[in-house]
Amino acid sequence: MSILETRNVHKVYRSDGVAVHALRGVELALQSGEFVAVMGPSGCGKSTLLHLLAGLDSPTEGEVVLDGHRLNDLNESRRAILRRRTVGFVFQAYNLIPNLTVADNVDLPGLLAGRPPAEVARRREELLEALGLADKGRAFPHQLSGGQQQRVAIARALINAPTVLLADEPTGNLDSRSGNEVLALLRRFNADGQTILLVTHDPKVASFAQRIIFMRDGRFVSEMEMAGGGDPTRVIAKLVEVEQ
């Protein structure tokens, strides 16, 4: 059973008064335990996508199911009681709060989620021991490297163990070495069962995961498995000719 899904998905924005198509009849499926890349350049349709599937916004046609939970009959308040449980988000540009240590800003969604602050403390400890940073609870966003925060982002989006975790560009602000540390502890996660979808324009980036989707044109227009991932260079190929 698909723990995620979209159905015959629209959405239609209103630009000075003219029709703006962002996304067109998507139909996606993602099951338990997959990581899941859907690629294509700016302006494609991923954020919008990426809102759509958790709850922040609404289609103008069709329908979203998350974790068995039909969204589009879900006032706000409801979708973002679900979405807290649910949902996990990593952001290309990190979205931590400044004024708020390491320690603070992993706990801030699992004490939002009502969760006991006691065992919200023990589950931030065992994800900054696995992500490298057991020893920057303390620290302020400002005193660490970009590879840093965004490690700190990945801990807080699995702060409630969620169904599902989205990504999007998550190693667009970071170096060659620090965005294939994140990609390569994404992947670990997604051993160990988490579920992935994550947004790029970057072939490397999408090659980490076991099936890509290539997007145009709010449009999902072919996808390719990867055994084994990492090898961007098929990636490449199959962009080539998605493009032809």
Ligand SMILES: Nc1ncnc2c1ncn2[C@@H]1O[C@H](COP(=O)(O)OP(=O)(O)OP(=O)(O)O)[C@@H](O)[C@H]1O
The other form holds:
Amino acid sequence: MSILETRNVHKVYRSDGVAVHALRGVELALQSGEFVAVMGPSGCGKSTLLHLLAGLDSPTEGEVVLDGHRLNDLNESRRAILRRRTVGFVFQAYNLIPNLTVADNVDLPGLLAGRPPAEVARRREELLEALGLADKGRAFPHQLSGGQQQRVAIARALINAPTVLLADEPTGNLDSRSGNEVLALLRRFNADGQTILLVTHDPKVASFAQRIIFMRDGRFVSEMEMAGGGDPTRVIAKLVEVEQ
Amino acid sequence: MLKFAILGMLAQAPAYGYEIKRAFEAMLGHTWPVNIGQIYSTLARLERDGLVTCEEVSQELLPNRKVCTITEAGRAALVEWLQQPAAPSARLRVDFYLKLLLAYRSHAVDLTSLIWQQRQTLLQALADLTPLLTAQDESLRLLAEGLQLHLEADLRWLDRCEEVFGASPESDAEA
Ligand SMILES: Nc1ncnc2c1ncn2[C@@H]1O[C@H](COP(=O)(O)OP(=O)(O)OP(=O)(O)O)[C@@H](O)[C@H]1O
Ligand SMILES: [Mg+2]
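Form predicted on its own done; form predicted together with the named molecule now:
Now the complete complex, all chains and molecules, led by this one.
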């Protein structure tokens, strides 16, 4: 079942009489349970697309259908309610609230969505555990490393068990090791059923997805399905050059 | 290189052929099997050159085996090898680059699809590596990270090829 769709989506930004055509007819169909990466160079429209998908901004033309709801048909407050229930968002820059503890940061969207505090706390404990942050609940964001902060941001995005997790360069500020760890965690959540769409310019990041969609100049131009399940040792043997 | 790998194994402790094979393969996460014949022939050469000494040890109910020990000369050869920087391995896919240039000049095939196919091949290789990037085994993980970074460089260079050769993505829209 398609849980997130766009139909001929265009976005034109206008400022000071200059028009920037950021999206030029995007057609996306995201199926439940998928892990998709949209990959393209800087400025091709990835963040713009993600904001439209989350209902944070509206297309100039075309429509976004989120969990069966046409976003164009909803007013801002109904859209906000739908968003809270169905979308988890991870930003490149973590965007944690500095004077709240890790636990409070994670809980916030759950409480805003009106869930019972005890249930929110239980889910937060589960998520922090799964993300290797079980002992960090009382810490403040500035006491954590970048990789840890990004994992907190993921916990926060998942607190409402969203229909889809949207992530914008989720490892943009991390070194390659912590980046790999964060992506492996996303893959684990996906294996447990979480639908994920991330956007990135980085092929290392995209390679964790099951499907990669290539974007150029506001359009999808190509895509590939990744073949899974190769024998890891054979993979390395194939890539390493041995000089005898 | 196997020669120095064997010296390196023997520098830790004396060992016989199968032990060397097992330890060497385990060190690289079993990614790179060596055959026992190669180990024996290399050991024989090392013994002839005075870099190791081997001694028959008898075993109950089993055939004798040769336990080898590194010599002073062997240690010196190992140290010399270890101290030499490895040659830079900034290997471009020359075969791919050649194809690209020839496709560009001969118009024999579509340049765009050539680049996209190469990109997909590299991305699949990156994807194949992902399970190893969080492997428990530190040495294996480090090896996988090295390969990941090399593939990333190849992909970035491919982006440059696309820019320079002006492969237009539109023509690939139906692919
Ligand atoms: N609020 C805005 N007002 C005007 N132009 C904008 C606005 N936001 C984005 N743009 C323009 O739209 C185009 C797409 O921007 P977008 O941020 O979606 O790109 P991106 O693919 O996310 O790039 P990056 O990889 O650098 O994050 C760019 O040309 C950008 O300058
Ligand atoms: Mg962006």
